[in-house]
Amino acid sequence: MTELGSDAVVERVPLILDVDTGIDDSLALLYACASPEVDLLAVTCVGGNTHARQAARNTLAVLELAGRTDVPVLLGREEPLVKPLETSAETHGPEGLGYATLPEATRPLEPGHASERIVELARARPGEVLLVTLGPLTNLAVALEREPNLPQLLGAYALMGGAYRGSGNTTPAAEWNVYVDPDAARAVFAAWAALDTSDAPRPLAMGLEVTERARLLPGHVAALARLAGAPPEDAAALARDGLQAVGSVAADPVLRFLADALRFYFEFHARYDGFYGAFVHDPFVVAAALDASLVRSNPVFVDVETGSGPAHAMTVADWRGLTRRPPNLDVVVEANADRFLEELVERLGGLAALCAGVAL
């Protein structure tokens, strides 16, 4: 338990984040650091948006930016289970953080392998730990090989990945995280499919059809800056297309990072998705994993196509029950994106103010 002020007590959720830290992963990390109900046990890193070692460097730097050098960061598997690694510099920039640059972290990675740490923490606190995967499922697939009982040991599991009722964002059929390592996704989904529903809660799966409802726009970033104490004229420069960090925004490390990272992300979405802003998939999933009232899900059996051809890496959801297979995922079908975005602005604005020493 942790006390907030004199009269508020919040039950803290022991959380492991598994990330391939690009821009929206960095927002998810900052969101977790800004959430009083989170006890961030560890962050594990995998290749996806960028190479695993770059993702680990980014993760260490973002956590240091947030003042959380106490959180262990571990490197996981650097290649997918079967196919060669593909990364997405076009989406996240050559080093994964858009135009943002952060100082090299002052601490090294924790020794050991990410999958080992996931298993260790779940064994140490059976039925308590929330695992959230925000990148390819490679580390979790390896962890399941090490400990087949991991689903029963975890308190809950949520993932960003897949497209269950719509098209993909990488191919017409496939979402990025599943596309990078479809064999890992298939292994993970199969592990839960093999369980009796009373043995472990089903994973909460958020696909593109709901995460793309969370569109972060320049006005959100300007509001965040105002909450962090930026004067109106400096915050106003963030509300326009171009997202320029000037004055106090440029001088504030957290606000400068957000402006520079998001400017790249917004430009990408303007080119490919027709709006100047960004889908913020990863922090939305963290928020939903912490607060079930943000989403509504339906149980369904899901498999992953690992063969070649146009359906490669497709998440195949059996909504009609044609396979007669019991559900292995709780797939989110409705989500309150507006309330999430309000929380994201409030929490990141508060974190920026706290890191800058601004009295709220």
Contents of the next structure:
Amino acid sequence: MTELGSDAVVERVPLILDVDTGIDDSLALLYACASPEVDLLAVTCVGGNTHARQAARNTLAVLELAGRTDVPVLLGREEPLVKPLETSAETHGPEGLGYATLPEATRPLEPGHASERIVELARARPGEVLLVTLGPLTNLAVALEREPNLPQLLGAYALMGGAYRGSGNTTPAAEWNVYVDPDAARAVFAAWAALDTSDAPRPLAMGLEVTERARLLPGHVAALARLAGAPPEDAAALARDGLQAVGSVAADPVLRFLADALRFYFEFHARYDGFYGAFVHDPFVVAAALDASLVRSNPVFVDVETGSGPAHAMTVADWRGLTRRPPNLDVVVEANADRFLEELVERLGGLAALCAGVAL
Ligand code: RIB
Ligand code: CA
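Having seen the form predicted alone, I'd like the form predicted together with alpha-D-ribofuranose now, please.
Everything in the complex follows now, all chains and molecules, and the chain you saw is the first one.
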């Protein structure tokens, strides 16, 4: 869909986000809402950070916070393909949004299954739709069962998931999104492995080795608050007092949400990763999917270990071509984390100002 800007025609990217809204998923949702180049077609929900129904409630509430009750939200599978669902309350909080509490959304979920909507939207606009998955790949695996030609129907696909050159974050071998549903990840990667890549672009895969280069810190949140119109002393309090929202920050619903959600996330990272801040995996992937200049990737064949044992849910990247299997993913190997963080602060600050009716 195009919009006439001042004097330029802006070709917007038709985007579907598949999320397990959680804290960094919520930042990705807000980033998409704050991106003028995005036409957010739908958000589909899967279990992971929290149960799928809670992720859907969180997604509806975050979109309402951003004033985007026009974006359809659909529920997907509530269980992984084979494993029982595991969630991560310790990382994202009992309801998935840390200390933040948002009003219950005023609108319901769209009827129908997430995987069916992904297929419908791809069929309706062949070669145009960008799909970005930010949680376990369960819904996409089901969508591929429904429509095996989905890779050719999508315009592009990007995922947050895997660890292609280093350690996992859930086990030494496994990254969380793949760990929750390794069978789905294996099926998705195999679907692209089966293609002649001239038929469809390879998925852009961002693993922990690059997403963990983007560390959101209290100073970023303070800068975001200033951009949103908060007085310097209120913004400074965020960085000084461990993201405690005071004054105008507490009064601004978007800033208050970010402070309360991120305070929980920062406390988690302080305990487990040794810094008071947060890896913001999911919005980094959305930013890279929208702006290829942020990253550099290499084509590589990747499979997923679905057996038991220490390598369970490992994304096994064949960097040396030993399997002689053609590449099925474009794995990101370099990423400009600083420029992404600047963009994140600027866009979320602008969105907060817009939602608060602050003229910048
Ligand atoms: O491993 C990081 C991923 O797991 C992110 O998508 C985060 O939201 C969690 O789902
Ligand atoms: Ca996620």
